[in-house]
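Single chain ahead, written as structure tokens, the form predicted alone.
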Amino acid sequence: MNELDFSGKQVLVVGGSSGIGNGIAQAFRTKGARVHVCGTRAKASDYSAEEGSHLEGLEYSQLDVSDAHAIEQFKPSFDRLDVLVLTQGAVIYRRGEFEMEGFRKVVEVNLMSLMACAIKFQAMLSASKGSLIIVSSTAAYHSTMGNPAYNASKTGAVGLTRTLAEAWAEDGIRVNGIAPGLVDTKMTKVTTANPKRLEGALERIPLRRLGTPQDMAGAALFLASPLAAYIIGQTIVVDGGLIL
């Protein structure tokens, strides 16, 4: 029996056009799953593989998640859920996060979303006794100067995954959750671009790399597998050593 083998089972992936996400339903696509991905763009052709979405083979939708109403109205092609996988996520640079505007509008996307996608599809999940898989980030486990609300949300992420884990266990829901290092997407572009920044990151991760999206797809897929059947509330740190 091939615990890693998702033939016949339905998975969302929320923030899957591109960057984690993406990398994250092409893995679980290539294990015979069929994916659906949720992104902000109207519609799949709309994204270039240039900027790091494959869509070919998945099943598209927009969903805009700063949206709670959105959410709420977001109508599924599929009528049966066995994972989900939330991946959305927004950073402002710049100081912007210092301002109200900006730091609500973060915590919207990376927290409050969390919380909405779940709840939207916590029956489909307990109908199919599945798995939740939320992606928080290293940043929930120190500091980052320049991003109050990304590290607020993100360390508010790796306590919800805790916290949704106990409150639906009785559902036969598992909740589970990844913690990025840096890994090399359009969003992490201000220091993987950046040649300087670059080398100085490269220093502080003993695998001496940048991690991939497949490199999270690898936890995501043992995750909501068989062989993590005992497992739930953990945020798994997928970071090269970055944190240690």
Ligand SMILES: NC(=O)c1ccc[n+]([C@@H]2O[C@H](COP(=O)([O-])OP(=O)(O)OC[C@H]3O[C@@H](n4cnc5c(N)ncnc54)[C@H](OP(=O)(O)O)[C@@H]3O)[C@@H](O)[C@H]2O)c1
Given for the second form:
Amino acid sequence: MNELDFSGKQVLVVGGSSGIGNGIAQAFRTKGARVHVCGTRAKASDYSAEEGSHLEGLEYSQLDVSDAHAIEQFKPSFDRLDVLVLTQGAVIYRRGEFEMEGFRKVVEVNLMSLMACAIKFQAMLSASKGSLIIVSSTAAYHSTMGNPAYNASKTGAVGLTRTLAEAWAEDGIRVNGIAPGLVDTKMTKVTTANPKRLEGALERIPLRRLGTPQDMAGAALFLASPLAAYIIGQTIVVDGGLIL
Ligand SMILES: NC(=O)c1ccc[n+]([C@@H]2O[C@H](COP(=O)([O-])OP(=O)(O)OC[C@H]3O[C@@H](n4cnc5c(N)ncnc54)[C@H](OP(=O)(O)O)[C@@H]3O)[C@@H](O)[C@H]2O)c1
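Switching forms now, from the form predicted alone to the form predicted in complex with the ligand, please provide the structure.
What follows is the entire complex, opening with the chain shown before.
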């Protein structure tokens, strides 16, 4: 038996339009799954490979998860779901998270929408005895000085992962998480595109390289597979040693 064969499985990656979520989506597709992704733009052709978006072979829908009503109203094109991966995430730089408007916006996307999406698909995941994977961040485990909302929301995501896992175990839904370290995506260009900052960042990573969406995908495939059948409520840190 190949435990990492997802043939016949339906996967949804919210935030799968780019970066980490997109890498996870393509990994499930490579392993045989039918994969649907959501992002903020109107259509798949609004994304480009240069920004870290590879939408070939994936089904795409627009869904703005900062709008709770939009999540409730979302009509998926599938009626069965085996794996739900929640990778949506936002950050506001230049002290925008010290204003309540910015703080609320980030918490809405990074935390509130996790619960809204989880509830939305609970029945489908229960029917399939499926798996929910929440992408938080190593930022959940230390202060992130300029980004109070990012920190609070990601810490909340780790707690939500534990509690939903315990609550939904009886429904046969396994809930787990991934906490990425520093991954090269459009979200982290502010660091990775600046040679001095990049050098400083790499010095703090024992493996001496940035993470890739594929590194994150390895953990996602494992967590969704029967290899992880007895693991619930855990957030796996995938960071090349950054927070060791
Ligand atoms: N990169 C890192 O170093 C790192 C480290 C730790 C954790 N993370 C987390 O990993 C996740 C993925 O981030 P990434 O680095 O891959 O960045 P990214 O390429 O910017 O991806 C973020 C994803 O979230 C989606 N998104 C943002 N706001 C949304 C909204 N209001 N409604 C729906 N979707 C929304 C984006 O859609 P669009 O494509 O339409 O913008 C995109 O698909 C995030 O939760 C992030 O916090 C990243």
